[in-house]
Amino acid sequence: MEGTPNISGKKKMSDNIKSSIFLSPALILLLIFFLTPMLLTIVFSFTNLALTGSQAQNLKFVGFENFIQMFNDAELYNSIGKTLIFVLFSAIIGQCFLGFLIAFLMKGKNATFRRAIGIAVIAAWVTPEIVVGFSWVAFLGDNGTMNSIITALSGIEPIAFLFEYPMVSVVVANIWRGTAFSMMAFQAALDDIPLEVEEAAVMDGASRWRIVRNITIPIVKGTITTNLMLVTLQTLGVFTLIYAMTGGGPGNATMTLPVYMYKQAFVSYQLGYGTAISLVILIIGALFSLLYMRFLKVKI
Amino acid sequence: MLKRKMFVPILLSGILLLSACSDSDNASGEAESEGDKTEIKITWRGLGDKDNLKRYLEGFEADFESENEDIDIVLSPITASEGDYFSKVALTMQSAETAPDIVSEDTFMLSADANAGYLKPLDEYVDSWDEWDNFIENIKSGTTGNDGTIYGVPTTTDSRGIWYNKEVFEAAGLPVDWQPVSWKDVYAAAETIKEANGDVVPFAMNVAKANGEAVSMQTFEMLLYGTGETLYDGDSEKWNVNGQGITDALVFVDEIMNKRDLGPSLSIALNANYSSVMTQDLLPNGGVGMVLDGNWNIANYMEGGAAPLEDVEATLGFAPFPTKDGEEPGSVTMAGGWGWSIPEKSKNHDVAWKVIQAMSSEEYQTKRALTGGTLTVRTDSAESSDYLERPLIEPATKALENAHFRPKNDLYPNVSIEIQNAVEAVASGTMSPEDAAANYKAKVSDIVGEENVY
């Protein structure tokens, strides 16, 4: 009796040890790759850090510096405004609500017929992002397939869709690319949907729209918060794609934070200044993601 | 039992991936000794299989390395956009691992890089070298910092003027022989080759932010030096904000592309492949009628270029770019040119230097000018029969003579992305004159300082 609890503190100790041994590999690679970038770029969004330059050779702290800047930079409300409706659009109503609709549709139909449309829309999701970019530049170019569609069918001038309409080409492309993977979510979470509770329902003489929002939509809320947040994130984090397909013009009509990140990092050469502007791209997301969570209650 | 099998080879991997990670630093230290050579690795902007410099470069490393057995020269291009190789010669420049022994170096970038700490200071080896007398004196402020050290060989020169197809011109009754002597000679030219064929772009010029400096220099800065103002007041040190020209400078910009719909489609305008596109299919093959950009373009026209013409001359001119109201001395252009330097960070700094030596005689810098298309910048070149017999030579270099220089100020390149910003909100019509220069203002007030601007 009196050896039983000092045995099972040694067993403890011992179990603490080892799974922090299996614990560190992962852990010092988090600490090397992930966290240790992290801290850096908050540190230098403090400094006057640039690519070339005097301000390259004497790198200083200059305080709130960069974020007083920022207040009076009237390029970056533009790219915050740009932003928002880039991820409003593509991700929110795009990729999100379509992404659903075709999983609630192809809900109960033949594993044919789903195979096949499946990998219609996965095939976007898996091609790399630049390669997106220039399928999109070239189906979208004076002598794409899409004017030469129009061409063919109203006789009229070809459309410079990336130059007259840049916004819309690059949100349509996203939606593109991107909507597989919500349709993937929502399947998953659609055919767990027990019949049962959906033929209740329809016993009850519900319509197809009341099973929807009262049965449907409550059963899988998780999953859309889950979806919502993680294409939010993905989609205020676009880079390749827009860059490829305008970059983040005409003027600044495409110019996402991302894209006006890089712009200041790399083509102004003010890396401090980027990297402050990263961190307000992190603030985006974070409030996104408290929005979700507030506003359809649901915890993680 | 089956936890306990799998804790090593997870542990190995772990500590494996680790140390390679620290392992590749050394190898690539070590390949540069590699078989008793010194590797002298060579950096410049390339450009695909069409690259003029490269084909020079490689003739030269053939002729080098069979005199120099224990050097092996690395020709290590850095294919990028204009914007995006001056960001990667900095990022590999901070790193002895990753630093060239040799870089090109555009004379607007180098006193940034030089004050970064990036380059090497070539007084001492220059002082020693007999050949530096046979540059050209002026040409050689462009490879000096601001603080009159030499960080720099220069290697080319140019100007810039309109270039015209001569078929185009006659085929719309224009002279051939053309010289407009203001900006509304230009506008009339290409309101009369609209009006005769609607399918030629009447004229073209740097707009995209895509094209960076380019934009600048060929386009913006060639206006504004044309209304007489200047970009920098080199006495006063001051940075020109609320000049007219600016907005002057701007409104060309607006009635070519927009007012008069006198340019190429945005989507020529504002691809990054404007310049290839303009220079060497559409203006040789009639598809424009004037293209405002560099003489350097002679080498495309050239045998061995990317289009060759039989007889240039022929089918195209080169016409000195006119002052705004033809205001003295009747033309403008503003020069630029190249040099190579010797990153700080490069291990053989002596053996480089050995190397830009060679690559600096009279005879290479002829050959440089000519596969180049662009001045050579040692006055004993000057005077090479091939040279001088080179198609358009002669305006081009009279061009020269009303020349003027970008500012010599680190904060230029930062000023320099603003006038491309300003350029292409005019030109994609998402921005007036009067707005995109008042923005210019602001934006170059906040780089500069409000103390520093007039």
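Just so we're on the same page, rigid core means the largest C-alpha set that superposes within 1.5 Å between forms. Computed from a predicted structure; not experimentally measured. Residue numbers count along the first chain shown, from 1. First, how it differs from the form predicted on its own.
- When the rigid core is held fixed, the Cα atom of Leu290 travels less than 2 angstroms between these two forms.
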The other form holds:
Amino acid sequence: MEGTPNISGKKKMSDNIKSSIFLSPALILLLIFFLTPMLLTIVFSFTNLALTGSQAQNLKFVGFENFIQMFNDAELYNSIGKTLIFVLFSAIIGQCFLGFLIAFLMKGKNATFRRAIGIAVIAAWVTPEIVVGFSWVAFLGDNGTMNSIITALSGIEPIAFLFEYPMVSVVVANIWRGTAFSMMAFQAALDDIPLEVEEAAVMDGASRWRIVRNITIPIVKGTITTNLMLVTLQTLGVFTLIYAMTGGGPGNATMTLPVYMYKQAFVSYQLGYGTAISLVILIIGALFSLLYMRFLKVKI
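Next up, can you give the form predicted on its own of this protein, since the form predicted in complex with its partner chain came first?
Keep in mind that what follows is only the chain, not its partners or any molecules around it.
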């Protein structure tokens, strides 16, 4: 009996070693493809790294010079504003609300109906972002499907949506593409709510709105928080869709931070300055996450 604790301790240590061995490939990949680029981004943001010119051959540490230049750049503040507008209407109001609405309306419906709606919504989500971008350019173009429908029904001249309403265009396109993720997350959460709870509320005379407000939303609050964070962080990094549709224009009408960062790093060839801008995106994402956690009072 005296040796039992030692045997138990050795077995536990052996299990930990086996677990570490099995997890090591994933940890190595995480280190190589996630942590290392993140650390390099931080390091390069304090350098004069460039793709062309004398700076490309003379890499040196410049301290906070990139950040001083960045915060004196009026275009940065314009990009931050455009990014916040894009995230607010595309992710928070658009994808999350519409995803919850579709999932709520599908609850309790027959399997065939849910499968058909699910396939239609998910088809947009699995389509590559560049394909979605060009599809919406074709749809909203002067000779596109939308203008053809408008002209056929009302006879008015074609509307240059991508020129007159560029931000609305990219927001709608991103909502169309990204709503499926929110729908699936909320659908799984809503299906886990016991029917007995809602039936009891109905018997007590609660309206549909009161059931949603006082029962459904509090139960799925954790899913709402998680979904908001994931969708917000994903939307903060949207680049291909916007660049394919508008290129950040016309002018700077859709110049979000990822587009601005790309143009500084790969059009102006200032990689050091571009990586400094990427840290701003990271900070905004962290602030959004903390805001959701505090607002919805979900424990981290």
